[in-house]
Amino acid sequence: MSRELEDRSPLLIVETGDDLGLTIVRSESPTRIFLRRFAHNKLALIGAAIILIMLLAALTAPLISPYDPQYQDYSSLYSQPSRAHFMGTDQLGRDMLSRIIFGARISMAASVIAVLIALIIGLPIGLIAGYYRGILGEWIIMRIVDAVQSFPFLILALALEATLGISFINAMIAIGIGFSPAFIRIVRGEVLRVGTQDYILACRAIGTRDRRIILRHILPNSMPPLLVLTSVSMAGAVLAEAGLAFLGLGVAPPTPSWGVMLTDAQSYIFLDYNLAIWPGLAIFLVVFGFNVLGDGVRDSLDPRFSP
């Protein structure tokens, strides 16, 4: 029996068969689908290699990093790039590449930690004010939604960080708080489009608890544009967590962070240009990568997209 049809839909794979016949429709898993269509994505997989690389480049950062970020080697301030420093050194002697790989640390760990605080606050919310609606999710939830939103992230976020006090577990808090009414807003719509499917009506028509449905039936269908403004905050962290250390009210010094090195660049970026350029090019290049990573997701989660 040979395959002499691949149905172009997601869903299908039809098989004929000459000599019996007969006609075999076989499913095909989301997963692999979801893989498949990754796969043809090649911008998405370069954005998962970035984001793969910076990550075993945290986890490994002292196993690969050349030198200790923080000694200092009074005799090679400002070296330009070589053998002995890759990247050159900062205006103490510090190894840029050594503080480069551990301020991937912070980085990957501020995207991480912000976003689980934005979901872990957001998706409870949003799955609450979606399916209970009326005064509660309407004019409660949404209306608080609506205050925090009113302000600027950055204003929001030095505020809280101000009131908690400067470190970087505050600093992740306040960005996670700043993030949560997006996924607030996100999840909410999806308890909206999802709850008047037929399935969610007859659940609804038979008893089934509502806990019931909201985990089993409505979170599960609620998850593709979650994971993608997932992938995307994370990128948003990153830049966050930069900008509130360039500011003084992040990780403080002398750890590494990328958004400290800025810092410590702009005093001497007339004396030693690379000081700015590679923090920002390792910023550039988490932020390119979570965002192609997402559209990546969102394609590959898209029913009318065809590799």
Second form
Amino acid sequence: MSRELEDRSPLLIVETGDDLGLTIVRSESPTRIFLRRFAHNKLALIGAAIILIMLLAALTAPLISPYDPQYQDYSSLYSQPSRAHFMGTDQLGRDMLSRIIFGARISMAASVIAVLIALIIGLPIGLIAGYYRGILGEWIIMRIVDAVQSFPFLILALALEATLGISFINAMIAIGIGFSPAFIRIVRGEVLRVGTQDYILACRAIGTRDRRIILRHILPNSMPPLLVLTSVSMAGAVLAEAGLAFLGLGVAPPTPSWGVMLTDAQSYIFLDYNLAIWPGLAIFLVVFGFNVLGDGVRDSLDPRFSP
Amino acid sequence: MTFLIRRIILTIPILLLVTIMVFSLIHLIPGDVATVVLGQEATPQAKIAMRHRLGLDQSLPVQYANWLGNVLHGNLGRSLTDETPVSAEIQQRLPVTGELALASFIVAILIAIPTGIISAVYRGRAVDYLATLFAFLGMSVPGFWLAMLMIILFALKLGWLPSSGYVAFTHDPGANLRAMVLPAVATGVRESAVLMRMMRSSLLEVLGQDYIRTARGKGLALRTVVFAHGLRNALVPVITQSGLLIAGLLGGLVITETLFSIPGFGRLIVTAIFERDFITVQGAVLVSALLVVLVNLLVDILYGVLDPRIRI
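Mind giving me the form predicted together with its partner chain, seeing as the form predicted on its own was just shown?
Entire complex below, previous chain first.
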């Protein structure tokens, strides 16, 4: 009961000052409402914890790895998980745990870089498409977005990498371009929604310049859905990078990467199942983390979406 | 009728832009295309011949017009590696991918529809949370990892199913279906998670309507109301939106086909990329986009047929 009350609490918190008998009324800030809701969402907290741990692992990889991820110990090939090698060793006798920890660097970098590229493309174009409707916005930009979205995402990424050349950074560019239509659509939709509200009309009436309206009023008010899309896209970027690396279109071996580790695992699947377990589990955890994080953010921002 | 015509006219600029993008692919290649295709050590004569063959010695508009003209005649050029017509190669591979896509889709529906219904009817209860958790797991698991785990369990440990390979249905239907099970499940699980969420929210929306309350109020059993009144209306958006999964499915199958050594459309693209066979890549990418545009068009038309409110 009390939980229910709290969830539906009004925007006002009433505090009674006991010494004077005064009643002080202050409104709860949107950020506090968001944080309070988010703190109640167990799944989202688990997601945040997973991402935080993976981020820490990526940043401190050389410090916390028990072995050099490239060191090949030919006396212990395909060793099963043990006290010396917590996740066992691979076909070249390299420590799996160390390679998983270093692999976090590639995956976390992929999530950030690919989504950043999508944002750099999507944000300005979305703002322009929403603010300057008419021929440019409706006809040129949105039809191009439609066309880009006609390509199956992974096939578009493959095609772009085929032309630009196979490398990690080109894979990021390909994924970023593939994600950008979703960002353009969300930003444009928000501009259309926010742009018709009274305070924007008021700004126009007092002669505020377009640039200032876009940057100071429209952009901050479009943040919530953009935040959700960012989190979910990070999940997609990790999955896509791993997929491209698995096909041989991502980072080049011997750099430790979860996708490449799964390619090795597939080659030696008849010899050792252990190789296949850990990299996949790592990808799965990060993607799961970003997905539930995004969903938690959505629920906390808008109570209508709560189950 | 006007709805139909308007919808078809709207696809024309998209198709035009798609062809321009696919055509541009070969011009995005950094450096000299002929050198990239033939390698550094190729003779100048060979490079000139290759440039001529790719039409690169003509102006851009002429190149595009020639290329588009060929495409409209169903001619996607000849493979740079073995000189076979790209369209023939694609024609041979599409049915394989089509069967796999259909099988994955059936798997997705078989999982998603019942789970989505249960989840919506028992909203907020333990089963609902379990179903939601399943949806998150399904959306997060890398399809190729799930495939590898299933290969380990069902092919290597239990020996029930083949670990890879493909047999044509016309050649041996039983073997064909057995080879399809693992790839279809591995690809279908992810789509099922998306579809389940759609089913749940669509049914929830319908169950909140007045006529459902009326039906319950006149004493009909929950089961009757859900299946006879609710589901019928809730399925319309799900059926149409599920058509939009085709793009994700086509992309996902690229990895699945590579993993299971299935000679489909996706594997054609991957092989062509590694062989620097840009003509095949170009043709295959174009066909994949055309398929998505076509399915989206059909889905929109179907939506208009099923729900007259859309026809405006």
